[in-house]
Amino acid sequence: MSISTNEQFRKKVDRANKTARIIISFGGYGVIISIIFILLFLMYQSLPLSFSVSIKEMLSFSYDKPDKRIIAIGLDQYQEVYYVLNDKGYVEFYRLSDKVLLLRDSVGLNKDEKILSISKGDYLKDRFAVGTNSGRIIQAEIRMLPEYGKQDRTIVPHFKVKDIYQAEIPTDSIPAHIEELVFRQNDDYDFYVWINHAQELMLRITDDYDEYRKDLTEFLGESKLTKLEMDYNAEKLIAGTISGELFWFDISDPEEVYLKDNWKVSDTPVSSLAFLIGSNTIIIGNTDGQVTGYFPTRTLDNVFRFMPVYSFDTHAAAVEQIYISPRNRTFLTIDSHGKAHLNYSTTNQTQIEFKPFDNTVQAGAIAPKSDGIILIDSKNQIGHYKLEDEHPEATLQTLFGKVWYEGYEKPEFVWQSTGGSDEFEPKFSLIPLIFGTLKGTLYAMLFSIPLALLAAIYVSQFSPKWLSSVIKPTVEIMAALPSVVIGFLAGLYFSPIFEENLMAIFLVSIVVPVVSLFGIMGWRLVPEVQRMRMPLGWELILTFALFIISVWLSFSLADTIENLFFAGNIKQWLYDAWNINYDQRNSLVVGFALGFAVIPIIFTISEDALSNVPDSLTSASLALGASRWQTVYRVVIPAAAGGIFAAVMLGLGRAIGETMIVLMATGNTPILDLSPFNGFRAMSACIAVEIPEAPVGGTLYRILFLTAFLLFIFTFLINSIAARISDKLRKKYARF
């Protein structure tokens, strides 16, 4: 009967063991699978950043009026309707799907009058001006508006002539050609700049009340002009010459137009010019196929000059046309052989090269949403292309290298994801975020490691049991304190205290160690017999008393020392002497606050490792005549080195991944500055701040997931290294 009972009990135990093994294994594998799934999900969201640009032909068809020369072509924002404008002044709108004519209108040319030049006044609106061979400038507007029915959408085209101006007066013997024309509009004026048949450079600025007309030819000397361009804010006028020079006119004040600068860009004629959105970067094409980009930068003599920043792949022939994207800094260059290059200015890259036709290209345009291209060749063959280039601003260079951004004096690491307008140039360097994460971690570890390790050594090796039973749970309870509470206190309470008592805090960091050292020396002067009579734990009271005295002394001397040595204001002295700015929410505050979040982790694991050192080791050391401290330093700490290292590395991982404290206690400024008096932006804080505003699937959205992936890799590597080294250290001291 007892045998049967024992067998049943053993079977019951075996079943329980198997069940427990299955549950534990399921949990362990579940954790591993979850981690792998998170890693794969982060990779999946980040992977589209690596996709290259692609151009796919959607339609190719012939425009059925081969006798007309097309000078402009365009698309609506949905790429359902296109228009063509020919040199006879007729504009026609067609539906792309079935080539049905929707509207035909005219700019109203006279008999034998032809369009010689055209300029679009705004990259967002199809308002343009044309110059004719009879000296007239005609301003017109194209609008393609969507109208919604119950089940469908219809694009309705509109065309309207807005203004006609007789710019040049022809005679029987002298023509009046508008050879080159630039037209712009801003909130105040309409701007017209043209080159006439006599190679004169003329400027007209007008509004409802005033008109300014100026002849700028005198500024050019003997230079012969080839191309004109104006920024979309109508402040900078650029004229290119046959000798490869550029002339920069400041036209921001209509009453005071002047030549601001001129410089040489090439030994060959300038064949095309175009300002990108943002009105800073000008793209220059030359007859030798070179494509370069310049934007104004402040020089050492405090003067703004256009500097060569970008250089793109060279064409095999003269660059005749440049078409810009109305959404980003993508632009299309086309040479006289019909070869097209798609470029992106920020990355300084030619993304793709293609030849749309066998013939040369007459005109083209990038769709309003920068997701399509339409071109027409010299034989009136039209090509419609789908452009897939969702993340042109994200490359290895822009994410991890220095980039020369518009308005900056040199290449720098910059994170600035959004701006005040659509013309803003995104800056996505991850280096400031990585630097900020490491900076915050550094100051947190400098504060937490000494306190946590010394506390663990004291509690495990020196303190009486009654005291350790109080200290250890108290420190461990700190780990349950929410990060948001620590960040709240640091940002709103401790930051002002640090700012108001900066001198005193400096003195505390000096006076406390000095007073403690003298206290220890004084304690050692006490006869050993008297010291041995003191009950265990009383040394903590002495230490606390010395700390209070040190703090009181520091605050008492702070004003005096600040007045004597720092002219009464240490923050101003730091700026005057070292050019160091003091921000209220800075790395000192973050290190102090984040250190409190890390201390419980390091303390708990280190204390356990130190307490688990076999008593035989400490007893043998003491028996050989070593002091208690010598035993701790030479025996206990080496034996527990694996656990201590693991504790420090886990604390490091906790500091790297912290979000709320660094979000609330620092200014979130993504700068590269190791100064403890400046803030920073950590990777985790950046994700928390920017992910709510990031459009799903957009570049910022993908880059934030890439940031999370890098943060995951950092913490994974740290934990893996910690485990590896801890195992080696345990094996090393296992013989004891």
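Positions refer to the first chain, counted from 1. These numbers were taken from a predicted model, which means no experiment stands behind them. Rigid core here is just the name for the largest C-alpha set that superposes within 1.5 Å across the two forms. First, how it differs from the form predicted in complex with the partner chain.
- For the motion between the two forms, the hinge, where fit shifts from one rigid part to the other, lands on I32 out of Y258, Q166, I32, E255.
- When the larger rigid part is held fixed by C-alpha fitting, the smaller one turns through 32 degrees between the two forms.
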Given for the second form:
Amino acid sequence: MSISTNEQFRKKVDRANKTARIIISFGGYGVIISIIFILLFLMYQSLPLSFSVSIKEMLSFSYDKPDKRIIAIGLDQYQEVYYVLNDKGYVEFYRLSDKVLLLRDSVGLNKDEKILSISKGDYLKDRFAVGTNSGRIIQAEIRMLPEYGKQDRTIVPHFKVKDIYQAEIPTDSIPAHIEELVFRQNDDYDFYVWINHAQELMLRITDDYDEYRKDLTEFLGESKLTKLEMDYNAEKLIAGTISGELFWFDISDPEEVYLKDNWKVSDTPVSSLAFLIGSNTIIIGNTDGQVTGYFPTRTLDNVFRFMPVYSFDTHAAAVEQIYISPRNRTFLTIDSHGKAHLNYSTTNQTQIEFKPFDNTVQAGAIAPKSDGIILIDSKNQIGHYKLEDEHPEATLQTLFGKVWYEGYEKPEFVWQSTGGSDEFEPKFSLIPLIFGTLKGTLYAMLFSIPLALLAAIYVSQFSPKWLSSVIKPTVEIMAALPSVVIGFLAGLYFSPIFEENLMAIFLVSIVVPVVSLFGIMGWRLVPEVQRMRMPLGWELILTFALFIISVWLSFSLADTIENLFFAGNIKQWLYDAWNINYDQRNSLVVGFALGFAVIPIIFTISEDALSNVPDSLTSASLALGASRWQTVYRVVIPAAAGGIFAAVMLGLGRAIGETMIVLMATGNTPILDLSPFNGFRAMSACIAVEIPEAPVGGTLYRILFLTAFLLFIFTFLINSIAARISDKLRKKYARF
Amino acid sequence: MKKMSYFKKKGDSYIIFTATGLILSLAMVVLIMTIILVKGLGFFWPSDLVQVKLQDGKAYLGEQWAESTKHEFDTDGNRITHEEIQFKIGNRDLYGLDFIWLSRNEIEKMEKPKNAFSFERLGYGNFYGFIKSLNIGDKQFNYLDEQSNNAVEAAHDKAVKNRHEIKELENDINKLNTPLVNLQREISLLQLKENKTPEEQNELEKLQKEEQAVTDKINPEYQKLSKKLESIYLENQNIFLNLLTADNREKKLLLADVVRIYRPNDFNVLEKSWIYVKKFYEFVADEPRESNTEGGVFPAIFGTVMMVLLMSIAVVPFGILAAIYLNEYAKQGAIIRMIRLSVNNLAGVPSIVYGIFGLGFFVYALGGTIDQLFFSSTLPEPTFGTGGILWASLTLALLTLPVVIVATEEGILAVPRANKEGALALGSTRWQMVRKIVLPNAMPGILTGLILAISRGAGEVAPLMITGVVKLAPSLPLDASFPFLHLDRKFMHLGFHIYDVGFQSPNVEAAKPMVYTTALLLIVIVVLLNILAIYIRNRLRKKYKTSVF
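Switching forms now, from the form predicted on its own to the form predicted in complex with the partner chain, please provide the structure.
Time for the whole complex; same chain goes first.
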């Protein structure tokens, strides 16, 4: 009995021992797992940014009426229904999944009348207009709206003719063709521009009451027109010619339409034109296969001109069609051989090339959510493609390089993640953020390193024992001060004071060293014997007095000096003389606040390192007749260099990652300017400000994860370097 | 010349230079602490009311807040200096602004009238003015003298009592109605359903009958309560003051809307101190008012404490396990080096990185999965798939892990080797040794780690603001409704309160004093915790020293 109890007990103990070992080991490995997991998770979240574009063919089938010439095709936002419009004016809506005809309607053409040209009114609105061979322009509406049942969603197509206009009147001898047509609608007017059979460029602007009709042919000279395009706000009309020349008409005022500019793109005829969303960038395709992008910027002579900004991979044949994405700056160019390129304008990249059919492409469209493409070829073969391109705006080039964004005068580093409208193009350059982080760190380190190291040297080497026993806990408490409090004080208390007493602050930084110097000179006059007799810590009393004197001096002199040398207002003077703007929340304030947060770290670690220098070394030095300072300078500091270096690195790591202080004490403007008198936006603050608003899985979300990943790597490297170097130096001096 | 170089060589002067570094650093700490102390503690002191008459006939009554000297240039380029005084004139409903800057030159007269009153109201900030008359019911008493003060005070007490009673009655009525409301919700759910089965139809009828029964049952009580409520409400509507502002505008003020009335100019230091104490108590124990710019910070204190507790529950066991593994189990080698490297780096990773990790992993990945598994009925409204106290605590637990590990290690290292080896030699297993020798002796170290982690957690803001802290939480994460501890709720936090009120408040100027006080509170908490940790650690070190010899 007793044996078995003993046995049981032993088993129990063993079991407990084994379980404990497993659990405790798990705790130990847990630390490694955590940090690796954090790293991997950050990577995993930011990785989709670099995924390349893919186009996957979903369906390929033939439209069952091979004799009809299709001139337009389109998809609804869920890619469940498509429509086709043929040149006889019939429009048919089909369900993609089973090709069931949902609705068939007609534009209402007469016998023998055919559609020659078509223009979609906008990339999101559902109006379009067609021009026929009997001079009529018919405006109609195609809508495919979802209707929600209890469980499901059905797409209900609508079609309606809105307006019919006899643009050209045919006679027996002369036909009235609408060869090319562009139609737009804004809040005030409907705009129609067309080229008729006689190569005349006609413009009609109309609303319910007025109608302006104008013949623009006179502006064109001898040029023969090929294509027309207008931006979606209906302000810029662009006409392309056979000689590769483009004409830009300003039509923002219907009563005063004029030719604003014309320029030559190429020697070959312009074969296709399309404005991207945002209504600024125009994509131009030529018969030699060139694809270029232009947008208007202010030139040197202060005039807006279309400038060549983008150029994409050249097609082997004439660029026949351009289809734009209604969501972003993606567009599809298709040449006369039927080869398609998918491009993204901002990144200046042709992302993918593919050849959908054996024949030439007749019509196509990019789905409203930019996640699909539908194309139809000349043999009425329809292809439906899934487009996977979630983050086209983020490439290495846009994240880290200069990008020429729409409306800018030159390529720049810009961070501007959100804007007012759907047309706004987010700008994701990480450079201003990284720059901001480094700038904040730089000023913080400039402020904190000297102070912390000097203080550490004094406390570890020269101060009396009782003083260090008071100072060390004080500094530890200083380290524990929540950064939100420091940031709040810097942002709301110190920044107005700095602004008001800028002169005095400048003076303090000059006067304090000068006065100390004088103090030192004065001290020299005291006989050495007397000096040696002073108790430990006398320096403190002296410097304290000097400090008070210099601060008092600075503040009382500030006004006079400002009046004498800086015309009474140093801020104004800075602006007048150096063109320096003074922001209230600026890098000086941040340097001060962030420096305050970093001082305890540098101080504590370097003080430890300095104190740990073996007594044998200092005693030997002193015994050999070196003075206190000589000992410190020649023996202690070299011996503790590793620890001091580690201290600085760790302080650096803290400054890089600090969030609340930079968030509250800077204006958070992402600018690239090293001036201490303006703010910046740091990576950490940017994450804190923008991540709550970023849609999960969106580009901004992933870029912010990438930013966090970079921060992680920065600090990881800094910490590891600090650890390595301090280890090395510790070993070097360990022999003493 | 020789003397000079000798002096330089000896370099005593450089010592002065190093001392300057120390003085500057210390001066900064003292400066910051003083600012916070003065501004934070001064906020509750009832300052005197100054009546200002301007040359153009305007008059204001308010507290003097600040003075400043401005330099400007006139058209001839001469420098003019003029002094300005900032007054808090309150009466936001009348003036639109709380603060006004007045130039000394415009001021004709400044005085402190004895009968000037300061009213702290539930809405629209303070009111400064004079009492003309007091209305109770249909009776009106003109304000005359000391006696009237007592009458006003009594009426105020009555109104406040009534206000509390109204709140209680409303609660009672709600409680009374709860079963009925529940029934009605079930009924409406059933009614909404199309194609009801016969059972459901029966159920519906049964519920409707029940509803009728419950209504009949509670009706008399309900009538009684609501009548009482109405009468008290009416009574309170008729207890009000007719006030006069400094510029003789009239204003009617319901006493039920007043938190506190006092005449600072007539009060002595003792009376003022009493108001100070009451205000301080309100600050610590009450809910915030007026978008956090007035009232108290109790929910923020509560939220901070709850979060820190949850964090400790998560981080302490993990930290202790890791520390024990490092010191008692792991063999010297690559693994231990990697763990140490990880701990070092965990300590160095910026807090915002933990925040974004917490948001991506805990909130969206974990929380989203939990929602889909257990709370799919309420989707797309997230339960755990949005920031909450649990996720914030776990994020901070990760952040404070190195602190706990390092402090615990220090505690473990302090346990004398002889004790441990003795235990092993006597035949105990490793676990027995750890449990009986290491852990009890390392307790001070563990405690230090816990305290330091708490202090770090209480002061951290950046990771919290993206994982579950809000400016105003509708309810506390711990309350009387099932399941009592609501881990999914958002919460308030002192540190975030500082950021939010100081930087995102619509009325920053009026909110500033509140922020200083909150900052002071936070600093006091953090500093006390740190002092405690330092004290415990020092004792531990002493013990360690004695055990060596």
